[in-house]
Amino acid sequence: MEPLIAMLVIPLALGLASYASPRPRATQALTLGGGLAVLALSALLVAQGTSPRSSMGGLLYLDSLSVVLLAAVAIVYATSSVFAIGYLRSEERAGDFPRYVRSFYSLLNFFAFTLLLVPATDNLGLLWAALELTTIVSALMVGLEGTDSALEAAWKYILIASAGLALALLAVVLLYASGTPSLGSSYQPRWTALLGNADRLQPRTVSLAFLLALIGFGTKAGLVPMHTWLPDAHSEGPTPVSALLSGALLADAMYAVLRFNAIAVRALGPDFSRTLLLVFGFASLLLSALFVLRQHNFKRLLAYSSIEHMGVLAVGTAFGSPLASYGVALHVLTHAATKSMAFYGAGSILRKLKTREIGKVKGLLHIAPATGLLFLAAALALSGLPPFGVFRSEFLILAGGSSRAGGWFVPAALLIALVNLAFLGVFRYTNGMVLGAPPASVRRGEPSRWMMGVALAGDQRP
């Protein structure tokens, strides 16, 4: 358990010396090292095993899931301390760039302490609280560049986040209500001691929290139509925080829906919960397909993609069967990796050219032809043509939904089919973009050998 105790603390430790700082090349050495050391503590953690085992008298506690979530948090940290080493020099010139980067490093640590404990604790009050303190975190990094527009996301963000972890707040409390009568008004309203003792919840009251919990926490997981502040924080906030919103954050918030579906499927049977979570998830991948196809940015493409993913995730895990839930717990990994890769090469787009209009990119395998080539990787495998990781975790849900008997091969036959259409739309925009004749005012080279990097190490394969 030393590792986990020690993947909390790097980054915790880190946000107080960013912000103590004054000096911004030691910022971003301590941030690296620390994300590549959480890296390899996560790695650590799984070589140890996923057997369930706690520490700290139960306040830390560790089980296969968790160690997906850990892992899914972990990569990302680790590249987006590598890439915005290179994306923020580009803003050395300015004159308030020491103070940006104290504060940027200190928030980007802080975000990557509240992330990773999330899945560190299987205390539904803890798990509430950690995911507050991730908007509360994050929302300060998405209007971080101060500007109108990302002002107004950020602010919205944190209404509608917090609109709805105000209805997840009380779906635990209602989950914990639940046990009084057979459990008594003193014990912990922990993930595993409602889990064993699901038969003697009250029906009710656990049917009336999971609906809750999947609005409230569906909320930050931007499931439709609690999605609204997605895109806009999503393409707002600098290119580190968007990787680790979508592959990090969103990952967290289904983190706790499958926690109080796994209780509500024990006390009321799986026909509830799985009800809800093939209608969620199948508008979510519905309207996030409908948007991809209309989209003129950039960033926001990427976003709605990210709630078509979120979308895979819920009716993978309404699907249910072992298969599938394996292919939701390799989902969350290789969105992670493949999402925040995308999110990079975006950043270095961004960088290059200065604008996130769609329309405004061509040619980038003139331009900077490895920008162009990895983004291009990047949205094939966000899209889950083989031999990316994605095709193989999406197969593997599609494979566990159409081995169900009663009537699932429909449900699969949809998701499918939403999913296809999702990636015309990936697929259009991103051919528009890296091939064509490039403006001829645009200087051929690389927006970064950092940027770089991180965007080749993160092509993702099974």
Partner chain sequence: MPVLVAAGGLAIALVILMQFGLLRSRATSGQTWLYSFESLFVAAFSTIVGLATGNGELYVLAGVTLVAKVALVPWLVFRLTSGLEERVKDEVPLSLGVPSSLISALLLTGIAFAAAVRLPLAGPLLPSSGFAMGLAVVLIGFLFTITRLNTISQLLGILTVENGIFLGTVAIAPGLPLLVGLLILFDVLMAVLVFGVLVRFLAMRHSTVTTSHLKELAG
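Starting from the form predicted on its own shown above, please give the structure in the form predicted in complex with the partner chain.
Below: the lone chain, stripped of partners and molecules.
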């Protein structure tokens, strides 16, 4: 438990310190140290083993699934704390730089704190509150640039996510109410307790609770058709925030869906939640693949790719076999590492060429070879090509789906088809950006070594 408490205290303390600190350099160094420390602590938790344990009456809780999520968040937090140094370099001469750094870093650290809190609790009320806090903090970060489109994206995001989370809160209340006949009129809404007594919960209330949880938390996870805030927020926010939103926040929201799914499966049998997950999962896969194919903005391209990967997670969860569940857990990790790396590449391009238009980026291999190679590798990895980790996790999900007796052949085949469709889109555009002849006016050279080093550090092998 102690590593977990330290993991929560470090970003919280750094958030306060960043707000108080008058010196940008010190803030950046502290956050860098904090991010790396949290990453080391998450590795320690992985090494400690996976037996479920809780403290403080279930307010803090750890099992293997939450350790996976903590590791995913820690990877993105640590890498973004490195990347941010390079990303903010070009702003250093601006007059309001110290003020910008103050808000940026305090929000970044608070955001990391709320992201780490979500998978670290057994109390569904606290889990909901932590997810709502992630919205509140990250909406400010999305609007941080202060441009018209950034503010519009932030407004859209906080409004839609709050509406979704309101439904999720209703789901928590209904799940609680479904347990009052058997667990007593007043009890702690602990996930382990509800799971243990799932067969004594009122089935009809549980089914409504699961539906609301899937729609509510699914809004945060970017499942279609509740995804409309996601491409805007991901493309308008500062790039380190995009990486955290995509790699860590979406996974946290899916984590909440997974917890509700476990209870629903035990209380209602697997069919009810499986059907719903397949519907939302395939809707997300199909729509994101189509939008990837006709995208002009490379940050939005990555955002739609995130929707696609959340669809993969939903479908994998629906398969439900042990192998598929293992694949889902691994996919959370590989997607976090890969997508954040892709966003770092995108942010690096954005800083170098000052554009988000795919058509205006050409010949990256000549302009900035490291950035170009990195972006290409990230795009290939995201598309699920071997030898990258996403290939392995998607393969496991597919194997888990098709190995079932009676077979999930049609969904599995559909999954392959849609993933490949998205791959086509991502690959087509990145090819054009990385290869080809560069425009003559652009000077060669990498934008910043801080931005490069981190991206390569994201472990890509399974």
